[in-house]
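In structure tokens, the next block holds one chain alone, the form predicted on its own.
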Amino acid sequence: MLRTPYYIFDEAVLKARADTLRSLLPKGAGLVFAVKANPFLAKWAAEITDRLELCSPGEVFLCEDAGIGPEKFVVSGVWKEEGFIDGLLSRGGEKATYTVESPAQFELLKTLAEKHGVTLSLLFRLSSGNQFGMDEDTLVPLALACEACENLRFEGVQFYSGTQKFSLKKIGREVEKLFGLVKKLEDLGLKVPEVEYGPGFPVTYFEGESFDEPAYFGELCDLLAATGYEGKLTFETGRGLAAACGDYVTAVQDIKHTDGASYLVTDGGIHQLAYYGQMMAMKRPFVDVLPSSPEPDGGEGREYTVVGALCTVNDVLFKGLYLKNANRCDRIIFHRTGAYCVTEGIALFLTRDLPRVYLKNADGSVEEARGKIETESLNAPRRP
């Protein structure tokens, strides 16, 4: 039995989810996976998506280590280090696509393309009203200038607008803004071969949430069809693709009854389990329990609050878990943890070990992708 706490990610579930998304999106649309959502899925995702969105040197390096070629990369990010891009171009990085998020990035990519004697494909990122990308007044002249650059190729426009977007009214306003820009560029004589759009496909994480996914995507397709755009549509997603393929498993280490309340203390915690909008377990994620011994046939049970091992009252994972017979070593399985949990938690808080990560391959075999990592050396001064 695998040692807790741990994450386990399922290749077959990930692939099935990619197939579902492609069936719901406009015919022929591309799919891009945001590696920041879960870098452990990069190799699998490279096989089932058109590209990988990479926002840091570390993400690029881990993809290279996994044998993924630069033709799969969209090198994004609000800060692009010159030395990193320079090194990437010396390793075949001209096959990648690069986002442009500022005039300074445009000049950097232009200079390095000329230095290496290569032609770079560029996506110009439109801002959604924050520090990422450029506003329309900045983007348009840069895109036009790109056409005159011998070592740069205008590939299109990128627009990423957030996450967990259930409101199609908001998406409708975004589509109007995005394709209004596309029309402006085309009216100025600049063909826009591709639009990469990250609308923030939503995921239901908690009991009682209602979401009609086919209806949602049907309306999205109608909104996009109404734009009349004839180029390639590509959709960037992280959470929407990865969430369903992951479980987080933690084991009960102690059982307490205090002031009329019952607690299951686990070897996990909120430093490793981060649901979007969880609010101290006021919402109930999808959970199963694997008992260490059979539950009795009859008798009354009780409700437990599931807490983690951190020294903070905020470390609450689940409230109102009903069990007839709770025991130490019972395993609690939190579903839909394939996106962000493994990277977004406050992992170094209290100097707890980083949990193991397992990969369940499509053939059913399971491999350890990362062992337990002790964090003392990360949370203490380094001495000679």
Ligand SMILES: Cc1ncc(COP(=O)(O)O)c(C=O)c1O
Contents of the next structure:
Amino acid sequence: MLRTPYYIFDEAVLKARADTLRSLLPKGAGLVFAVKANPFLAKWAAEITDRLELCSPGEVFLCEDAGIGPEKFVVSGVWKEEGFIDGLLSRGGEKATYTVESPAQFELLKTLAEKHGVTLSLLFRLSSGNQFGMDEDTLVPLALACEACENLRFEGVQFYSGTQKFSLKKIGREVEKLFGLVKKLEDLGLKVPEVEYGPGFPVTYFEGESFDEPAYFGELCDLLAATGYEGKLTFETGRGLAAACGDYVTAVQDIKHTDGASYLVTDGGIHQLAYYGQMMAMKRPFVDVLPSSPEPDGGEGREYTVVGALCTVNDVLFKGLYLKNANRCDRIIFHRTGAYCVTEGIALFLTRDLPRVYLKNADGSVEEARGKIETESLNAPRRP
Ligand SMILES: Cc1ncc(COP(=O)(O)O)c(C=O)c1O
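Since the structure above is the form predicted on its own, I would like to see how the form predicted in complex with the ligand looks, so please show that one next.
Whole complex next, starting from this chain.
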């Protein structure tokens, strides 16, 4: 029996999801996995996607450690440290693709490409109205200048517009903006070989949400076809690929009845469980309960509020979980936790251990990818 609290990520589910996404996207489109959504999936994702989007030295290092080659990397982000890019270029990093998110980044990549005597492939990132990427007026002259640089190759445009985007109306406006830029560049004589677009493919996390995914992707494909763009289309996704492949498992540690309410206190918490759009368990994620002993037939059940072990009233995981008979050590399994839970939680709150991570390989074998990690040393001054 695996020890709670833990995450378990399933390779077969991840791979099936990649197949589904590819079947829904325009024919021949590329797929990029944003590693920030779940670094534990990097190795599997590298096998089933065209590239991995990496936003920090740490993300690059863990991919290198996993034996993933730089040709799979798209190195993005608002802060590209000179020493880090320099180091990467001395380890074959010229095979990676780089986003350009400011004129200063352009200069940095140009200087380092010249220093190493290599040619770098660049995607110019269009801003969606925030600190990422550049506006059109900044991007266009820089892209044109790229053409004149011997050590730089203009690969195309990158655009990530935000997460969990159910609205096709919004996506329609983005497509207009993005491909308006592409047309402008092409009218100026610059061929745009690739557009890498992260539309924030949405995931249903809660009971009662309705989402017709095939219809959604059908409309998206129509919108894209209408642009007349003939280059390579690549889609970046994090949660759209990874959410489905993960479960987060907690165990009941205490059962209490207070002022007419019944609580299951678990060894988990909101620091380890991040459902986009969840607040105070106002919504019901998909859960299953694995009883520690067989439930007796018949009898009156009751509804429980499932809480975690943090010292905050916000630490509510599920409200109204109906059980005939609750017991200590019952396991509560939270589904669709393959994206962001492992990376976005307020991990250090209350100095709790970080949960174990298990990987379930496609052959059914399960391996421990990370043991529990104690956080005392991170939450205290260093002793002399
Ligand atoms: C550049 C970039 N691409 C892709 C993603 C993945 O987003 P999502 O999980 O909504 O698909 C992110 C998330 O922050 C991102 O910053």
